[in-house]
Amino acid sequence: METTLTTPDLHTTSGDQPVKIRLRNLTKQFTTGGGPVTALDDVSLDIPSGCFFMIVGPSGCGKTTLLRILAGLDTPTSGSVEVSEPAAGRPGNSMVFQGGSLFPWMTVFENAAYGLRMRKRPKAEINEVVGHYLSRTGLSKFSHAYPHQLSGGMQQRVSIARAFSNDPDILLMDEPFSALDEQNKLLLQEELLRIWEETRKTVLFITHSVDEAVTLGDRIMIMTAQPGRTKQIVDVPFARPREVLELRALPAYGELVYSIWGQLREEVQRARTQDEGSVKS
């Protein structure tokens, strides 16, 4: 096993874009009562700096495991992870989860400021940065509220404000909108795109929604059923900035969603067959 490496610079991709993350032959196995289970198998990727990189795949294909390895919360069984060094004073990454990641005893402002306070940033800087992102997410008037006083969509806005306030080099997002209704999901997708346009951070975003992947992403990795491998990398051709509803009205948008779903559907059906076989055995 090779540990995660932080290097000042990585070789460029074929498009001469600096590489932010490089995975080589990444494999992860877990030991269970029924024997070893391979979650990720021989995954190799170059993710350019500033890329909004989407990951789709059937349940159990190792998507979250991949993010946890990049976040430093887990280690690969074999293979390597290289990440270019962040700017001085900037954290390597921040992670946004599906939900329930806010501290219930902290106010909206305190939750959003948590990363900056842990880094012991000056109070004036914290007030300015957090105030900016609370404003961008429409939460300024709720800065003194507590998480239990907010809707699910508003709580996820706080999580997004906290992640951007911390100014990480890489933003890792694990199905952050999956529990929301369609209206709130659409609003938060629009908000995320607007905030991302300011910073153009490198983002890795897991989703089960092909619509969401095409709406937000620059590139989409389609993963196979377990063990998770790279089935296809799709470049999203739509220009930025994007307006979600206008984008979804384009015939080319529907054609791309249909094409990706065709690839993904094969893997979802294969995963279902695997599950049925496990139950019978």
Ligand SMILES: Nc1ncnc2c1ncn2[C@@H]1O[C@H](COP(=O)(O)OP(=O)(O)OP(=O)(O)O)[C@@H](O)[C@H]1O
Second form
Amino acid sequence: METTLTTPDLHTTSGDQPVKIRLRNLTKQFTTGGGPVTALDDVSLDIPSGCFFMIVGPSGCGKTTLLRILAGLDTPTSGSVEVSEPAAGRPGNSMVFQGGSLFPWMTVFENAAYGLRMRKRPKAEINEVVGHYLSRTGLSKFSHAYPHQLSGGMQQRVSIARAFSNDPDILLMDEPFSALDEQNKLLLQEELLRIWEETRKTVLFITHSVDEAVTLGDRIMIMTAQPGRTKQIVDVPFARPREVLELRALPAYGELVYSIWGQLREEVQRARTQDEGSVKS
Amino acid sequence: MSVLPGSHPKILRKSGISANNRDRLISIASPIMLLLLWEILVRIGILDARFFPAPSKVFETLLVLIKDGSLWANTWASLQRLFWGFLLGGLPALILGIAMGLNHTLRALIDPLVATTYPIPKSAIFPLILLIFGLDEASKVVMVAIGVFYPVLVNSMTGVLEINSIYLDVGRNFGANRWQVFRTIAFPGAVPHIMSGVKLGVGMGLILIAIAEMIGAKSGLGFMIWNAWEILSVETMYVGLIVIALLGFLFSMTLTEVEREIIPWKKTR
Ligand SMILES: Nc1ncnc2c1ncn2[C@@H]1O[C@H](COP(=O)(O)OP(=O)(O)OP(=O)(O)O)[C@@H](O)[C@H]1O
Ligand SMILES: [Mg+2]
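Same protein, different state: after the form predicted on its own, show the form predicted in complex with the named molecule.
Shown next: the complete complex, the earlier chain at its head.
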């Protein structure tokens, strides 16, 4: 088997690509009514430019927090974040938020065009780019609808179109496909792979699905239960471009999914016993 | 026979329509019945016509006041003061309220001032306003402005504070500057609250314009009512009351319509 499982220590320097994101000893604590909560604990990480980087981990382990810090929406308690400069005129990062983040007062088109409009791009460009991504996410017919007139999965697709239309250097995707049905998920995964092949952006992608992580990613970070640390970083060796269904038929695919599941299950169980412990005490 | 299965839904639908119609009929009929009862009670002498003139008499007076043009002149005078008062009080309140919702320093600075001055009865400061702005138009406009200012301010601020913080995160992530956040997130997100502030403000404005015109004016609906008392024309007083009530009703109808137009994301359900 060609699967390489590597510890985070071996990955502090990356291979052929320059480092896009460098995290050093990143720690984030929240102060809550019940005392401080450590969401991230001493996370150090290098993500090469153009890497499709997947993050899996039990619920509440700090995945969203990590993305929010990278997006500049939260500040770390300690540690450092270095992100290399985006090309001129291109935004640093755009986030596909977890859950309903569409503006209810804007139509599908206006929502998807938000980033470009804020950057005052010419109208013709906005129409072309947004039209392109709305059609690739299967929403062209709904461009004048309001979010409340769409299903949850369709809303999530608008939010994806919004991030892609903005053409950022780094895409931050927080469980973008979790509200989708299996068929649409498969279609959008294939679509995402195709778009990514064209642009080769750096992508950070959170998911609860190990299948999704192995299907899409170049590299998978498994996080520990809260407080979130790097448990393991796994390279995904499959060649690109990938065909989702063909890939899933490979024996190596199943083996990789199985081994990651093993790691993840330990953490999910740990999170559970932690939870029961805190209820008893 | 297929009578039962066929007729059942029909009966349901029929009773639905007729219940609707009956309600509408009742709500039209009840004021008419009340007026009729009033008229009869005055005619047979149970109600004192010096305080409660018969509706027919009030209607006669209404026609007279329309014909001599004084009703329109007074209504127009009040409407103008309401309009300018609304602009003078509502617009700054809207902008300041949204800004306070977005900026906690500004909120910390101004909130205590609002909290301490809000409870002062606006009618109680009218003498002071008269002293400062004199007997001319300005004092009435300022009164309306003060009445409108507070509810619009407080509701605009609340509206912004209640916007889900994820929308502000989206704004930040997609590079919206201050003005863009104001225009694309804070204002539209707060519009439902702002509209209820405006409705409260309209009610307040009507109360205050009536009071202000009773004391320091030579025109307006408030003046008309007060003057009617001085010349003991109870019917004119009633005409004034009816017109004010009608204005209030029309304003709230219009605002509800405006609300439906500018909040399309809540219209289609
Ligand atoms: N604003 C906040 N204030 C206080 N605690 C917070 C805040 N945001 C997150 N946390 C806590 O930090 C921890 C990590 O939260 P985070 O949202 O990053 O988890 P997650 O890995 O994205 O979980 P999920 O998979 O369920 O989305 C949780 O314990 C959460 O309770
Ligand atoms: Mg999350």
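Note that the structure is a prediction, hence the values are computed from the model and not measured. Positions refer to the first chain, counted from 1. So that the term is clear: the rigid core is the largest set of C-alpha atoms that superpose within 1.5 Å between two forms.
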Threshold 2 Å Cα movement between the two forms at Ile233, rigid core reference: no
